[in-house]
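As a starting point, one isolated chain is supplied in structure tokens, in the form predicted alone.
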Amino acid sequence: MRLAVTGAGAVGRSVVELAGEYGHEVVAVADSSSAVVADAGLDPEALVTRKAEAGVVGDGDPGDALAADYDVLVEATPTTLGDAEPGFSHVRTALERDRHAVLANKGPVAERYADLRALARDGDGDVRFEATVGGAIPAISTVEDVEPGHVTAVRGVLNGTANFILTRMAAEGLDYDHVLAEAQDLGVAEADPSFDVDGTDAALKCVILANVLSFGAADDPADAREFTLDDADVEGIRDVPGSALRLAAEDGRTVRLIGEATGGTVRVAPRLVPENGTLAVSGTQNIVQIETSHAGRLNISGLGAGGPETASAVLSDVGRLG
């Protein structure tokens, strides 16, 4: 497959670097202010070096990448809420050209899912978005394999930053503010950690899963309920005291930020879980539990973030389109 990549952050750069190992070539890349197009395929090392040294990927306009001759657009710009721009427009351009689109950007899938599906139905391109939920964890493809109509709920630990903080609080008996500062020093938490610690990131992932369940189970897309972030009941971890974790440990339990999606609800909140239970993954690990009608409970765990990890999910989706 010939790939065009919008977004040159950690995920976009990793897609460029790893595409060849998966049998694909990158012919165009755009960042927020520039683009480079090469019909014969780009040199990944040269592109990554230029981005690092000059701050841009090329001399062209970002729109040049969208107009290039590619089979699949990889949308890896930062997640935005509300109208999900510019990611949504990037994907729309690809689908209107009868190209495929693979997203690492959660915004269009969480905020404008019905619009994406309608665009795909109207053309010859398809939309895939494994990388939007759980990084390297194949959560969405597993739900699809089981079939959404046979999945009653999906839950799990879906944010590595929040999980790192809660793990350290429990292990060291420390309070939230102390561990947050440590996580920021280590680069695990952003300078503004709100997206992670307030539960927004986990909620977006659960919204995406709820849409997959709702639309996947509906005989007619018009009958499916569309979810957005506004439909999620969200509580973060800022107010979890260290004492709560200490008390939980005395009872053989711990606290994790758990997200849950069904065909009708989306919830994210700190919850007590067994200390040695499946949901008590540690550090930046993620886990997804899929409750099924006939196959019981399926558990999938792994790295939920990171450039190469998320790029592996993107490139797996590209392979499914082939």
Given for the second form:
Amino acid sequence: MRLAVTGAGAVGRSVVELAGEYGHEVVAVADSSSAVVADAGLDPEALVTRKAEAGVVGDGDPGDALAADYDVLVEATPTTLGDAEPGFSHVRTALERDRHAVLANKGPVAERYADLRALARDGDGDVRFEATVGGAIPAISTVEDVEPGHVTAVRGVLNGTANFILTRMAAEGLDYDHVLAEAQDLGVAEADPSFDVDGTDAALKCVILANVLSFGAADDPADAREFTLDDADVEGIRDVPGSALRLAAEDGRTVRLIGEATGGTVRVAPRLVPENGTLAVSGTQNIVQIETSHAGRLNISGLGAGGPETASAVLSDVGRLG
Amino acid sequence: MSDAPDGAPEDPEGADEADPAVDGGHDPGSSTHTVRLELVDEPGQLLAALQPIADNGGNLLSIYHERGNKTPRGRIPVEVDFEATADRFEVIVGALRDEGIAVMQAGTERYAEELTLLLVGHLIDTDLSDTLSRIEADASTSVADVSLAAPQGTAEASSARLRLEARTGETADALETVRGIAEEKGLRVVAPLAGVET
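Pass me the form predicted in complex with the partner chain as well; I've looked at the form predicted alone already.
Once more the chain from above appears, this time first in line as the rest of the complex follows.
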């Protein structure tokens, strides 16, 4: 497949670097201010070097990449809420040209799922977004394999930063502020950690799962309930004191930021779970637990973030387009 | 009457009646009850737990003391079978609770389910004792155990771990009761993941 990549952050760059290993070639890349188009395929090393040294990917206008001759658009710009722009327009451009779109950007899938589905229905291109939930974990494709109509709930630990903080607080008996500073030093938490610690990121992933369940189970997409972040009941971990984790540990339990999606509700909150239970993954690990009607409970854990990990989910999606 | 334990009260319905112990509760006379208790691992606790049963007309049948099988909090589970009328059974369970004994299960219906949750916030300033009384006031819920951690006194948020007992099928109601009180007092509830704990 010929790929165009919008977004040259950690995920976009990793897609460019790894595409060749998966048998694909990258013909265009855009970041927020520039683009490079190479019909014969571009040199990943040169692109990554230029981005690192000059802060741009090429001399072209970002729109050039969207107009290039590609089979699949990989949308990897930063997640935005509300109208989910500019990511949504990038995907629309691709779908209106009957090209496929693979998203690592959560915004359009969480905030404008019905619009996205309608665009895909009107054209020949397909939309996939495995990388938006749980990084390397094949959460969406597993739900699709089991069939959304036979999945009663999906829950799990879907934010590595929040999980790292809770794990460290429990293990070291430290308070939130102390562990957050440590996580920032290690690069596990951003300078502004709100998106992760307030539960927004986990909630977006659960909203995406709720949309997959809802639209997947409906006979007619027009009847499916659409979920956005506004439909999610979200609590973060900022005001969980160290003493709460100590009390939990005395009783063989711990606290994890758990997201849950069913066909009807989305909820993210710190929850008490058994200390040695399946959901109590450590550090930056994620876990997705799928509750099925006939196949019991499926658990998949793994790395929920990181450039190459998330890029592998993107490239798996490209492979599924066939 | 030949299989009645020594000292059992006379069965007013006679020996040819079906054994009321099997379904328990409907017979106006004595029937067999089972209570499951959790005792602190200290000398004299077992005797203290049996006294309210004997004092209130319960006829002890058997005691199963699982000394080698402690709960995560270091308590010892004890199962006690005794005969009592339905009225006396209620009195006995009340007397056990009054003695501060954790009654995990009484009979087959009441308080068969347990729910552990955390409350976080200014627990002391918002009158923890009032919070607990109001949870207790809910008909379906009983507070079995409370642990408080307030490392900074009242200056910072404190935490409490509550073990609630709820009637079968009513844990969701119990949780809603706690959430309502917590919301009113500006506290946060860290709820267990229902149905997932194994």
